[in-house]
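Here you get one chain, nothing else, as structure tokens; it is the form predicted on its own.
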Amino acid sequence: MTDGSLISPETSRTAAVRRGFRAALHATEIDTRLMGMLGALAIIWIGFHFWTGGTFLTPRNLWNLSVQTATVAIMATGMVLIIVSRNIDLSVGSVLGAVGMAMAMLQREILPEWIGYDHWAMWIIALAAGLLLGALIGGLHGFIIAYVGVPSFIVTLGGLLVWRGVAWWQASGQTIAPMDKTFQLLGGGSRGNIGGFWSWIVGAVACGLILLLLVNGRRQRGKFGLRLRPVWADIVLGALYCGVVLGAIGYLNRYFLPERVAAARGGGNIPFGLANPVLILIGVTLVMTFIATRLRFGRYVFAIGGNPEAAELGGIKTRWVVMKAFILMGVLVAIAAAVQTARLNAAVSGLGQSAELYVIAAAVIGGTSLAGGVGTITGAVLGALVMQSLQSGMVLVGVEAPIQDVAAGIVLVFAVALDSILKRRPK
């Protein structure tokens, strides 16, 4: 009797179904790690929804969650390139505080003496100055790391202390508020959104871009003789991505403006729509994805992370590339500082405290390897959503702030451990 005769028909059918599912999954070329993150996110959301008595998955809470995620996610997109290049930036939270305080001081203490309060150019000057300051700070870090040769861990650890002190020194620990009325729109709120109609327009444009990318990707593969996905796989992916986008917008549009605000705009149920911080995050994600995957600079960063010596021998100016990565990180921190300061309508010396923990964790959870050379922008954004979901859920159930830090630290260590385990697996 052979071993094959011992296999029941039911077992054979089950094995065939599993093989068919694996083949279909392989045909779609979906990243299994990304699917794992989505599964973890679903567990977190459903778990907190039941734990909070049906509060977590309400349109109002998810809208707030999207706004809260924006700051961490914007910085996480830059942290991907920093970690991919085999560096680290521990100073992002302190730099956020220093830059946010500088923009607030410009709006409340400096610019009013020159152009007066509520000037139309107030927010433009403050934002431009913040972006320039962030770039200079990032450039300073990058120069010391790349050209002086001090390890990034030491430089940015020093920056964590220095810029936190600078944030306090600018206003002697005082809270600076309120911000310029137009500047406040960067932070969301009842005015800082685009409403339901324009949110649907954004969703339609996003679906159009998704389909265009799928078609263009198929054309490029055929042009270079690469293996093509089955047509059905592209159709399924297009329908899935568009369904997620439109479904999310439809659900968020169920969160309406307060009655008093809606009454001033004609009454009725007026959806908030997508918040401005979310639109900024979408724009940053698209730009950073383009930089990382389409520009020579992005390819150089990944080459340096994969093998610094080979990249140097290949003619890449590795020190200049690393410095540019830190300059870009500084600019992204400045954008996040503008969003956070506008959302709070104030700047405090503790702004951005512990943000570096969440930013690094978001990048690592999103698939960025601390060994360098591997990482994705979209993965980091999803990682930021996972981290912010944990924090938001713990706030709703009344978990104290120190325990939230404990949970975030555990998640970070688990993500790094998982990355190490996956690297040791045989290919």
The other form holds:
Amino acid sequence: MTDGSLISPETSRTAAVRRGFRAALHATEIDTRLMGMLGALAIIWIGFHFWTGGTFLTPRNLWNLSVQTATVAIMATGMVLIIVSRNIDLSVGSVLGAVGMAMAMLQREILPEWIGYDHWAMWIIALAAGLLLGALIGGLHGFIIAYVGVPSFIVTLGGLLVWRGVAWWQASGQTIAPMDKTFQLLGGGSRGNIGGFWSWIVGAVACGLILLLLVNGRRQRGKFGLRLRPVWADIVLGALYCGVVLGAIGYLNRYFLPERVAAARGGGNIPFGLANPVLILIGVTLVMTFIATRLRFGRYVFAIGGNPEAAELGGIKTRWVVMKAFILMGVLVAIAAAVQTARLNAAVSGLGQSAELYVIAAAVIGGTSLAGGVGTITGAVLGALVMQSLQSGMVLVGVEAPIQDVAAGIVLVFAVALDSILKRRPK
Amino acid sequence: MTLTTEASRGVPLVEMRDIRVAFGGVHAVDGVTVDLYPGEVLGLVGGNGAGKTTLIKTLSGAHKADSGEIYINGERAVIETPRDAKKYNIETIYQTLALAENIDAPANMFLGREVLTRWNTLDDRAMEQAARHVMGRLNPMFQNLRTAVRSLSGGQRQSVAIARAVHFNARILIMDEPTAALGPAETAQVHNLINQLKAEGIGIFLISHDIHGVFDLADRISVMLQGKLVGTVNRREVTKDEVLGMIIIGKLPGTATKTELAELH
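Return the form predicted together with the partner chain of this protein as a structure block, the form predicted on its own having already been given.
Up next: the whole complex, starting with the chain shown before.
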């Protein structure tokens, strides 16, 4: 071919380098999708940092961002499984309102008559009741969807109306505030965090777990004689993950308590450390990832999304699996409701309004396919972080609320469009 | 037509008696009786909509029969779900293959019957290893087991579906158009496999449009037409034309007139 001689040595060398880079990337088995999202997040963060004149990437703002992301991200982890199973849940915002209001009523109006205000067990009882209520509501939705056969779009659209009404009806539209002192800790704030020292401990434990998983993975694959990642790839990955975790903790730990609060605790620079909502989010993400990838239930959810008929023929009780997914969603909404009411220190009848849109958007931006069968938990959490970063950045810049919605909507459609264009391109 | 050899072969592996299935007012399967012996391939043939697949779905648990009885080794069996069928070691390779395209080959092979660790979590590595073991026998060229089924070739998908049946030690194997999507080399491979499984004493229902393939493999041939059983014949005692006559005009060998047979061509 004459074309061969036309390629200059430079281009073929860069092509070789690129190929080498791709091969290296492939060897680490890193999800390129996830990398793309992290890249997008970096662009958003750096962009807003300059646009806001250097306030976006401060420890204070990132700390706030981490807390604000928690509620949407917690719900998005459940929404992934719902969407993967070829369903949708439009009711999560309203259920959050109804469950949040119920937990607020319980601790302000009902329980104090028995155990008094600010009892140590107050938050436990209120939270447990909320989780139960969330599970029941999710179970009801799931039952109607799976066993009666009404499409999830319709059932949860009805739920969106019903539970918003129930949220109002419980307190006749009144605002219930403040929350019990023990309950408030679930929402973060100056007391609802674990401080600098324990944040480092969490970071150290996370690093330990990362290394353990990598080593264990190698050993297991070796034992079964399966293909191993190159050792260098594992070392690079381990160092990278640990570096990111410890770096994030170190940076967030530079956000200190206000002087007045710090003075009461001995003065000086006392770091907030990780906020309780963030810890809850980390826990939820780990548990949900475990459920989605290591348990039969998770495997079945994906199989149903990929081919419902094959799942049925494989002997899977598909209806029960779908119902369980909705129960799980209800529980996660209840956790988010607890965090949200505790953070606001109040329950209002509009609590969680239009949260469903942000939750679905987070899952979809995070790579969940509305056609079913595809999605990851970490992707959804990152998606929530992207959405929240945009919103938070625009607030800092001073963009008006309606324009924020315009931007969020455009980003959502753009992200999904980009994804489908990239997917269509031959590999 | 009665088969003299039946009595000497003892109890059939499967006996389906007077099976009926109706969709609305349409009798998809209308009082069909067939049986299958160990180490035998029974070809089940007929035109489109003859009711072959529906009949066999009542045995694999994918569809409940409206009436009729199924006997496995002479004992009455109740099969209402795919789980029930698997209890009787009935494995099915569906025409659609019934694979979830978004998960990998081992996950599909073990779908609904996953190997678990002692903590009740999925033992993906054990499943991958088992899949490699079976695949080494069925399709040694197929190595990239951990990719989603979506990106596999037709032949590879087929071997995943077959591997599922083979791994779980089927005693009764239902193959619905197992070679419809395959090229000549892969078809030959499946034919070899059928003969191999037959030699191991497995009873096989082979559903096919391809009368030549059926003639190569089957010991007996049951023909269905419009939901009814036309008849069951010994492959050695009939010609392809006679079977074609059964499929198209529903006449048993020897009963069709010369002009009717001539019209077939």
